[in-house]
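Single chain ahead, by itself, as structure tokens, in the form predicted on its own.
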Amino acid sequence: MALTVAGSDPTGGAGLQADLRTFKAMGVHGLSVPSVLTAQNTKGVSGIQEIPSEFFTEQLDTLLEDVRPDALKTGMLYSPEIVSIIAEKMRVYSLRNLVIDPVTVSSTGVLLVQEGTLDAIKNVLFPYARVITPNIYEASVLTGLRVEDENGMKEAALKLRDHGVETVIITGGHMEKKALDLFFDGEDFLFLENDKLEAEFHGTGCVFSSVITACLALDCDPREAFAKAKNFVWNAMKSGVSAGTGMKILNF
């Protein structure tokens, strides 16, 4: 079993939603709680609704004192406090196979995360995760380096690696004319690459780290999730389907 934290996203493209087609579609059956509520749709976000810690916090534990996941992912976390509560489950619980999905922005540009919700994530959260997958984006303000190209993405990697996290995954699907992601481990350092699509997709970050979240809690190895990962999205790129006017949705 894999659980989500992370918002709810109307369409189905993104978030916990595509988080949960995701396990099904890996084999794996999907737990969910809802860090965060959205007014969005294909062309963006024009709203988001917090939920009270209290409230969130009795969602995790009264998950979490009867179903034990085999792997977690965290997305879309929007404030300090809720970081602070999941990285409490993760002692209280021991929890492991935690996969970071560090959002910082919609697609569309729109600021997810409060003020001093990424340093939390960064300091409090990292040290328990097994995976963190950000994009070039991501790993630019979570490093303070700018993240453009192949030396560039392991700079980052090494400086992220330092806060504790076992293995760091880079995604470049925003590089102007490729789409290459990084492995490091602390040992090795992977690219994969693909060709890169001329159209833009909703959710490729939430459905990539979903995927490794299901292969890990299948036994996988970070390594194998991550070429696992890497061709899941690209196939389901390959077959976007527009809901609506504006982008496309991962279709699998």
Ligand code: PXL
Contents of the next structure:
Amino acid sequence: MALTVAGSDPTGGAGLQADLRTFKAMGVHGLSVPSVLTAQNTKGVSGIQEIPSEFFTEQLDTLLEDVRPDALKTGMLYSPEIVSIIAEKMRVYSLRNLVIDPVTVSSTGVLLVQEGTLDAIKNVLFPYARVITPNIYEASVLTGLRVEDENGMKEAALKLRDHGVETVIITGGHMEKKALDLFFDGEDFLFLENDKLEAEFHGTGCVFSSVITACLALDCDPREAFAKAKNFVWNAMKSGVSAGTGMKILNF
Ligand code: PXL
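The form predicted in complex with the named molecule, contrasted with the form predicted on its own above:
And the full complex, kicking off with our chain again.
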């Protein structure tokens, strides 16, 4: 069983709905706790409504008192308060196999976090993480480095791992020309590359981190999970569909 703590995306292309679809495709039962709701379509996000923190806490406590996930992931968290609550529950329920996708902006450029949220994720939640999956933009914001090429990715991975994270995966799908992802577990740097696909896609980061979470729930190691996720997302992008008139969503 895998748990996603993430934002709702009504299109199903990203967020909690995409995470649950991915868990299902990986053969893992999906648990879910929404942290925030969005109003959006394939063209963009028009509104954000946070879940009140008391009710967010109640959702987590009620679930976790009874059900134990084998792995969990976080997606859009929105506020520093929500981040602290998750860190506390990691401790109280001795949860393991946490994957953090430090969601910052939507594919259309809308800011998906309140001020201070990314710092809270870095300082309060990273120490509990088995795997983190920032893209190059998020890696830049988190480290203060300009992450634009292979060397920048390596430097950022080293710096990010210092926050107590076991494995850092930086996704480079937003780089020019190639889609290059970096895995770093403190010992080996491992790059995986694919050709870049032309269309604009929504939800690639969510699906990527969900495959990793499902793999960890199934007892794979992070390196195996990385290769699986890269392949899964590539295939799902190649058969991507247009649900509306905006960005394509992954199909799997
Ligand atoms: O892709 C990042 C993301 C994550 N979670 C939610 C989103 C988005 C992008 O729009 O809406 C809920």
